[in-house]
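Shown here is one chain on its own, the form predicted alone, set out as C-alpha cells.
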Amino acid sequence: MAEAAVKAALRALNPATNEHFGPSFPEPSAAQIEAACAAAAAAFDTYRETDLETRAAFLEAIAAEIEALGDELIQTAMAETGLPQARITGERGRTTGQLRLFAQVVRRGDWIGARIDPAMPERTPLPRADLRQRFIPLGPVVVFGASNFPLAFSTGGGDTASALAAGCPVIVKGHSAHPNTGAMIGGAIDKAVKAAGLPAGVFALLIGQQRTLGAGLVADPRIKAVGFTGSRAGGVAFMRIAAERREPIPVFAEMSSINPVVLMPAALAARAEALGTAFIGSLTMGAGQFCTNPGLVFALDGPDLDRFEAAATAALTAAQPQVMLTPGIFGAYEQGVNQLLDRDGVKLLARGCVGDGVNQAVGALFSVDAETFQRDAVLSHEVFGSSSLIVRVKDAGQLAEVLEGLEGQLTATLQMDPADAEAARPLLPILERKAGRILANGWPTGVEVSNAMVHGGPFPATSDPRGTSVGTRAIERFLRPVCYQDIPDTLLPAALKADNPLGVRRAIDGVL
C-alpha cells in the first residue's frame, strides 16, 4: 500500500470483532503540525499568567464538558477498546475527578512555591539583596495518549490535566487505537477553551498513526516538555530525540514495570490459598493490561508456596479470556507468553480458559527457581497482559539478592503478617531504591488519584524517577523555578508582591 493511502486510512477498530468503523482520520499534515506548535507558543505567555480562579474554573469546565458527552462517550470507548461498560464508566469518573482535583491545587496556590528572602542592607560583611522565587510553567507540552486508558491517560487524562494546571498549553498526539474517543474528548476541551475566553492554542489534538508525527512534535523547538505513557521502545526513542535537540527538553515517560510481589513467610503460612486466589484476581483484571500488573512473585520454596501455587492455578484455570485492546497488543502478549514457554528451567503452571473470539488473552502462570531467574534476563522482561512468573527462592539472603538485581519498578508489594515485620525490615531499603510505590497487603492494580500518590519509579518504569504521573505532585513536572532579585514591587508577579494579593502561602526567610 502506498504511503499516501496508509496516511489516510486510520479508522477505529473494534478489537472484539476486528471490524473497522466510524470516520477516517487523515494523517495530520506538516502544515497542521506547524500551526499547532505555533499556536501553542503564541498562547503560552497569556495562558501562563491567567489568574488562579480562571485556570481552576477552566479545568472544572473541561470535566463538565466530558460528562456532558453522556452515554455516547461510554459506548464509543467500549467499541474502540473492548473494555466493559463498568470499567469505562469508572475511568470517566477518574478523568473528571482528577481534573477537579487539579482545579483545587491551582486555587490553593502552594504549587507556586513562593519564597521571599527580604533584603538585608545592613548585613556584614556583605549586604543581602531582596530575593524572591516562584515556579513558572515550562512552556508548550506534548502529551501522548495511552492505549490502555482511553480516558484517564489519554486526551483529557492526567498528563493533560497537570500540564494545563501548571499553565502549559498542551498538544495531544491522540492514540490511534481509540481515535473517536479522543476526538470527542478533544471537542469537549475545545468547548471549554472557548467558553473561558482563552487563546485557541491552549489546546490542540492531532490524531495520527505515523511515527513521524510524534517524532516531529518532540523535535519542534517550541515544545518544552513531553508526557508519554507507552512502551519502553517508544519512550526511549522520544528520550533520544529530546536529548539530541539543540535545546534538550525533559521527557516524562512511563514505560515498563513488572511490579514484584513478595510473599513473606508468616503471611504465606497463614493464608496461602487466599493469597493465591486474590493474586489471580489482580493478574487477570482488565486482561492484565495495566502498567501495575503483578508480573513477578517471590517467595521461599516449600509447602506453603506449593499451596499458594495450587490455589493460583485453580483460579487461573477457571479465568475467562478477555479481549485485548488491539490486535497488536494481543500479538505481543502471545509472543511474550510463547517466549516464556521456550525458556529453559521455566515450568508452566496453568493457562486460563480458551475463548472462541478474536484477540482474547488467555492467562498464563509460570514458575522458576531463583538461580535460573538470575541467569536469564528475559525472565525479568515485562509481558503486557495477564501473565506472571513465580520465583522460588532458597532463603532470605537469596531473596534480597534477587530483589537487588531487578530494574526500576512502578510498584513493589509485601504480603506480610505482623510476625514478618523484622524479616521485611531489611527489604524496605532495597524496595525504596527500586520502586515508586511500596504496598503492604494489597495488590498493585488500582492507582488512587490523590495528593500522596506516586506513579513513577526508576528507569525503565519511568524516564525520570523524580516525578509522578498520578497525584497532585504531577504538576511539578511542568514547572521550573525563577528568582527575582531586587525587582520593584510594581513589576513583581502577584505571588511575590508585598501585599500578597493571591493570598498564597509563602516562605519568608524560610518560615511559612
Ligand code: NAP
Contents of the next structure:
Amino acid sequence: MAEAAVKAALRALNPATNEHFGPSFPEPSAAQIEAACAAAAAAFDTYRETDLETRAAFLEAIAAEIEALGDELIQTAMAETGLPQARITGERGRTTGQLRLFAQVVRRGDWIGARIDPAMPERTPLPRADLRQRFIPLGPVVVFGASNFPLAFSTGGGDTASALAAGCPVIVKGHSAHPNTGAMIGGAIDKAVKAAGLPAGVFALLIGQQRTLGAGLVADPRIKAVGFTGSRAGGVAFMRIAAERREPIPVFAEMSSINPVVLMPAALAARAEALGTAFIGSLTMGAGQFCTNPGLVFALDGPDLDRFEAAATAALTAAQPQVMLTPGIFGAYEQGVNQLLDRDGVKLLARGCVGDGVNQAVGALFSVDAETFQRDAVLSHEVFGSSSLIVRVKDAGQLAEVLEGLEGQLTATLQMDPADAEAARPLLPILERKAGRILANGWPTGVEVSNAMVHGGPFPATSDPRGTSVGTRAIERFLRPVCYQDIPDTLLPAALKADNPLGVRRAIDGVL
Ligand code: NAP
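Mind giving me the form predicted together with this ligand, seeing as the form predicted alone was just shown?
Next comes the full complex, this chain leading.
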C-alpha cells in the first residue's frame, strides 16, 4: 500500500515525447485479483476438457479479433513503444500466426501424448495392469509480457497462446509500458471467449504497475504456473516467490542473454568488412532492444579482426539514434554503457550518431582482451540496447576457455566458412551446453515461430532450460502427465478410450 501511495495512476507514456496520453488505469483492487483467480480456477475443469476443434477455433478467433482491431492497434502500440510501423505490423502478423499455429497443434492432438501399455494378465511372476497415460494442463497460468514485444510477447503473445492451447486459463499481468495496447488485445480475447461460449474465467487481464500485483498473483494458491518475459531481476523475483509457496510452482521465465558471436578465422579472413557491417545492422536493429541482440563478439586477435573492427566502427558511427521503449530502459542503457566506459582495459571503438530527441539510444561498441574479459564479470552482463563488446582472444584454446566461462544464453552464433569446420567442431559441445539455439552464418536477432525453434537456454537466459517460449514446443511447459491404471473404459478420457474416438496418435507398448 505504501508503494501505491507514491506512484501516480498508470497512464501510457509516449517515449518519443515523454508525454502521457490516453485514459488512466486504476490499479486492480484486491477484490478484482481475487475474482480473477477464483474465476480461472472455476473455469479450469470445463476449459481443459473442451474438444480439440472448439479450442482450436477459439485460438483462431482470437487471431481474427486481433486483426479486426485494425490500424488503431498499430497506432496505439507505436505511440506506447516508439517502435516503427513496419516493426509493429510485422509483430502483429507474428502474433496472429502464432495463435493459428497453436490451433493446428491443438487439432493434431499429438500434445496429448497418449500412451497405452495394455494389461498382461498372464504375465509371470506378476500380471501387468492396464496403464494409459496422457498429458493434462497444469491449471491457471499467470503471464507477464515484456515491454519490447507489445504484441508477440505480451497480452496475446506466445505464453498466452501456448497456455490456452494446453488448456490452461490465463491471467495476464498487463505491462505498464503499453497499457492501451494490452487493453485492446485483452478486449479481443474476451470477445473470442464469449463467442466460443467458454467460461469467462478462461482469460483475464489485470493492468497495473504495483509490484504487489504480480507478486500476489504468483503467490495465489490457485495459480499453477507462470510464464514471464522480461528482465533478470523480475524473473528471479518470481522464481523466488514461486519456490517459497506452500505448493511451489514452475516459473518459465525468459530473461537475460548476450548472445555470443564467434568469428571463425577463415570467415573473418574472407569477409571481415561484410561481417562488420552486418553485425552493426543486427546490433542496432530496433535500438538493440532484442533479447537475442549480439552483445559479445569473439575472434582471434590480428589484422583480420582489425578489418572487422574498422568496418563495424564505420557502420556504427553512421547509425542513427533510435527511441527506446521507456525512459527507464533508456536510463538503464545509459548506465550500462557508462559502466563499460569506466571499466579498466575496455576500449571504446565507436558511438552512433547523437539525436536531439528524448530517450534516444546511441549505439556503443567496445573492445577488450580475453584476459581482462575473464577477470571482470561485469563485462558479460547484459546491456539491454545497442551496445556490444568485441573480445580479442590469443588462440583456439583461449577461445574455448572464454566460451566455457559464459553464463547460459538464448543463442550462440558461429560465423564460419567451410574451412572453419574442423576448428568449429570442438566448440559445438560447449555451445550446446551454453545456449538454446546455435546458428551458423546468420545473426541471432529474428526468431522464427515454428516446430523446431528453441527460444530458451540455461539460466539466466531462462529459469528452466527444459523448455522454449517460442515455437510449438512451448505448449509442453504447461502440461503434466497423468497415468490411468485399470480405469474402466467408460471413465477414461476420450484420447485413451479403446476405440480412440479422437483419432489421435498413440503409442501402444511404445510403438506409435
Ligand atoms: P521487466 O521490467 O522485467 O517487466 C516485465 C513484467 O514483469 C512487467 O509486467 C513488470 O511490471 C513485471 N515485473 C518485473 N519485475 C517485477 C517484480 N519484481 N515484481 C512484480 N512485477 C514485476 O522487463 P521489460 O522491461 O518488459 O523488458 C526488458 C527486459 O526483458 C530486458 O532485460 C530484456 O533482455 C528482457 N527480455 C527478454 C526476452 C527473452 O525472451 N529472454 C524477451 C524480451 C525481453 P511493470 O509493468 O509494472 O513494470
